[in-house]
Amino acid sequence: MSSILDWKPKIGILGGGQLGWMMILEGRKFPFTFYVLENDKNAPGCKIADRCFSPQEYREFVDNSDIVTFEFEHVYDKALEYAEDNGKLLPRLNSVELKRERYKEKLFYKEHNLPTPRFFVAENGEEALKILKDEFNNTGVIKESKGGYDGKGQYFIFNDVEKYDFLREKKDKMVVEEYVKFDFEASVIIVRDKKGVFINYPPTYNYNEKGILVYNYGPYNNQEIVNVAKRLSEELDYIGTMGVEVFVVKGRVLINEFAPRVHNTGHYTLDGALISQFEQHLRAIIGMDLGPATVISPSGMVNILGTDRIPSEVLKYGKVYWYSKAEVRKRRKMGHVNVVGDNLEDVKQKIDKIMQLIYPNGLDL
């Protein structure tokens, strides 16, 4: 019988920020090495790594990995196709080529049959208004094609549309979509190994304010999310940890977007799971055989946003994370508090209450 300690894999990780620091984290209880590659020396996962490579470095760091993976898809382009030559990224590039324009993502969906909001592709954004007027009678979400992520590039029109006449300036591809009245946003952590093994954690309630997440909580069992999860990962053979993020309409559920990598809705699991999604994804994308994903208690999490003002007080309701970062900045993620309790009401009554402590004045994002 083989010993998990049989192999003591290099691992290298592509970015540097909380992810990968988290991932890092939950990897030292195996005999692994960690290398990041990463513009920011100061960087949180810089900080833990046993190497940090500069992104100029990205051969070498390649070179004395055996596996690579990431922590964020839009990072470091050559060195996510230098690994994907050489046969060591997971997950695969065919998830990331879906991430680098958000119009592939959404033809993905209708090409597989996968259910996700009405929408058209815009060859530039004169097109996308034209559309939003044709098709959506002036009322819908126009996002740009690269780069948007946390509510970046995104734009809900309700019949405001002269507000948005700067848009016709934009020369790139924009995809248009209907704006949906959903009943609330919710999103599924899954696993899935080399040989296809598919675990799942319990789907979340989640709360975003200007695309941004800044709670969840579960678990909310609901078989339908966790299904179309589950045939997304099979179609794209995926490898590793993945975030789905869907809308509910009345009992319907549509996906807004996936991430190929581990994700915030999945925060909870390093204190309400007996395994955490960081080593999950790490069990998937070396071979070892895959935990379950058992929630042990109810749970959730709270973002830290903007601000570095963490009231002692907040330690009474739950467990803080802080990533260290040089710089506050508006809306950018300093850390996190996890919360566990008896019950899902206990658990969103402690999060009321972290809540108010960290913004008294309300949530500037």
Given for the second form:
Number of protein chains: 2
Amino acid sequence: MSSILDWKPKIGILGGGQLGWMMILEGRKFPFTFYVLENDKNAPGCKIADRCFSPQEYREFVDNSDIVTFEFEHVYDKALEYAEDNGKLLPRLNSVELKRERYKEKLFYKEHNLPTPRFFVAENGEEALKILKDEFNNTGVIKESKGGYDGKGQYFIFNDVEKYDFLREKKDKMVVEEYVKFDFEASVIIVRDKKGVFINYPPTYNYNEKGILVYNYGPYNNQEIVNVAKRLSEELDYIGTMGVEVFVVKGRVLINEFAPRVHNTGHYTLDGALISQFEQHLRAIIGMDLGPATVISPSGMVNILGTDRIPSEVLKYGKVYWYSKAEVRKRRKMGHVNVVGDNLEDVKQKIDKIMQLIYPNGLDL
Amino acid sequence: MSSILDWKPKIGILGGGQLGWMMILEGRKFPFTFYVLENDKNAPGCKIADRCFSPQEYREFVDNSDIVTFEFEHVYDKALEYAEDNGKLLPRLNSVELKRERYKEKLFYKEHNLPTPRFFVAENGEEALKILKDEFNNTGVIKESKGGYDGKGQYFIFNDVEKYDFLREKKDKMVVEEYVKFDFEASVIIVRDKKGVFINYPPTYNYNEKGILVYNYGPYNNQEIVNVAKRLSEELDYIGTMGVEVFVVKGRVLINEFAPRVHNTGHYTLDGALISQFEQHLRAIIGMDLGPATVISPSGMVNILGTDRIPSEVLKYGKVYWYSKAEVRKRRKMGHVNVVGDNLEDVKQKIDKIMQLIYPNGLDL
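Pass me the form predicted together with another copy of the chain as well; I've looked at the form predicted on its own already.
Time for the whole complex; same chain goes first.
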């Protein structure tokens, strides 16, 4: 009889932020060893890893790991590539490459007939502004192709095109996209294993402000979101947990973007589901069978952004996860609060309560 | 506005077994520092603590901690007493003292009119056997007063009194107790904070074999169990999480014993409840408000005893917690599997499945 404990893999995680931190906390229930590659030794993940490597030590980090994964796809390129070259990287580099340049991600959707807002690729800022005028009548979104996440490098233009003249100086590729008047934003957390087994948590309603997730809750049962995410994961032959963010417009689903990793909108699975997105990710990449992705309760999450003032009353409504980052900074994700409830309305009321308690003067993003 | 993050306590835990390990894992969501006092540096808790002290370093351990608690009440007496003398021990020593000698615990129940099986205190083994004969017609339970847990030092005698002649050599106090033909065993996890706020998880049905918990599940709604546990916690002016084990006999509740700590029958709260027994314990001892103790799903737990053979199919039914102890030993608690379900029947079926998978040849305890 074989045992799930027969293999005790050493798992390397690129990045020591909160996503890596939660991956390790969840993974401690198994006989795994965790290495983190991270510049900042005080990062949450470093503090609980078995060993924290500096970015310069990337070869040693990869050589010592059985499998390498990442909690953030925008850094440590050398390590990513060295791990891929050694056949240790999961999810594989093909997913990361789509995230390195936004236009590649958009072209991938188009090529595979995956629904996404109408867009054009511009060679530079000058051309982007021309496309915005010609194709979108000066109302739309211009996104820098490189390095965009959490709303960075995105410009929402509503006829006030003169304010964006500075874009003419930019010589890198841009994506010019229609402005989508969505009914709401949503996302789904999916997991796909090495044998191609696909599971999904139910989608959630998301509320973003200035490109940062503020809160989300579910289940929001929408099979179309699941279908689209499933097809995306299959086209990529993806292995691991993935978050897919969409706009819902009059019942239609348009992919906004995907994240080839555990995702902020899946934090609720730590409490709303038996098996969290983090544990499923670890199972997928080491080749363990996935668990059920059913949620056991309507649930949600509120991000703690740019503050460490958490009044005690919050504890009545939710469960606090504090990442213990060394410094509070504006817009920085400092922690989150998970919530469960009898139904969606109950969950939403608790979220509203927590929002009022954490941000008594409103959000400052 | 004050914040729950204003205080970043250093919490000392006596013992580095799985209970301390889960306390630390759950506590990592707060900005706490965890010290462990433990003989075995390879113990689960030591591996994830901020620092592991040896028993000889107990003064330094206590001096460095803001609060001292314990995951096991039967060892490290000097540390317990030094922490109590320094006003740092929670739960306080009065609860531990009742556990050091079983007869004190039983007398406490009697004195406070808390229901417990009929018993007598014997000065030694000789007297115990005489009481068994005179009061219980040679059928009952003789328990050594000192050091009894997980079924150690307990003798169930059914007229076969000649087999227990060796007890005549024992010169320590004993408890002689009626043999209770219970309908089932149950327990409740309660938490009481510094302000006297009392909360309880719903009781569970427990299945023990040879004095060791094998599995439990709930909710088993029985207000009498809660009432009895509440009164016990109040009589002790208890602070922290406590497990109270009872026999249910024709609707009557008799306390078998209590544990002044987080308890094996509360492991299900890691997944069946929003806030676990471990987090509540930490909140109680540091003076943070308790959270709701409602369960969000019928749930249960199976102990992994004396084996590391966990077939992959187990992952379909439950969530594995593996304590990564250095060595597998007979009767040793190596891990557990948490289960949730739509209803009690569903939970019980999953438990049965997991039992068959982990113990294909039956339990060997």
